[in-house]
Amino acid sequence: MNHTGKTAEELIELARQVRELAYAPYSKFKVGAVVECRDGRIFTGCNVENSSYGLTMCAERNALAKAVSEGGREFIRMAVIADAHAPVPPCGACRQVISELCGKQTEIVMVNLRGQIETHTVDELLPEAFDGTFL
């Protein structure tokens, strides 16, 4: 897709900064995520782990909260970053949040620290989401 807003490197990069602010005294697995809006702002999350692991929050999901509690509409892409072997896809959790805020053509970016990219549709990560039509 074609964006008027950050490259896809501005945003891996903003996406790495946040990563470094994770609090994963758990797992140690930090994650950074970043969020385009079609009006071009920019909203950045990490993962925040809680010893109830339940209640630890994902990065994207954060980012997403951010985005929306300021007013963040129409988002047109998201990129994710993680220490992995591969580059690491959202959890089932974010995957369904992100299909009902984001919409299912919406661009995930995701990345390892090695550099590795993988670029998918929000429907090809969650084919047949959730989507409340038939309530």
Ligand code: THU
Given for the second form:
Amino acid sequence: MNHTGKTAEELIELARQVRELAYAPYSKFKVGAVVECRDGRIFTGCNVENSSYGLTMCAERNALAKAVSEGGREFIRMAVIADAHAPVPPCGACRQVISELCGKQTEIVMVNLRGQIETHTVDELLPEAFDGTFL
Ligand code: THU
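Having seen the form predicted on its own, could you give me the form predicted together with the ligand?
What follows is the entire complex, opening with the chain shown before.
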């Protein structure tokens, strides 16, 4: 147990709340994400779509961008929620960004509105990731 702050249930509730703020007029698929830092700070994000679809930003990357730009570091857990038939896994682009900023053992808690929960580490979601050591 390396987190000092919130329970998984509390993180999920925050993800549920920020999901409501999603700007998703095109897909109607609202996503909420929350990251927890080792010092207990919490940052939230939702997906923000654009009529030029490719400019859409996912909830996970928005949460991480908010966190980094506010000085958040050492991410120990992330929760992601959406209304889907199963817990929603981060997309490939988000996995790469998560892998850059979070440790391999950071837990990604995936949830749907039905209350199904699945947890995987970053390393499980993106094994053999490309990273800065290759540059
Ligand atoms: N989306 C996320 O926010 N996170 C993911 O990991 C998967 C996809 C968003 C992007 C888009 O606004 C909508 O879900 C449908 O793809």
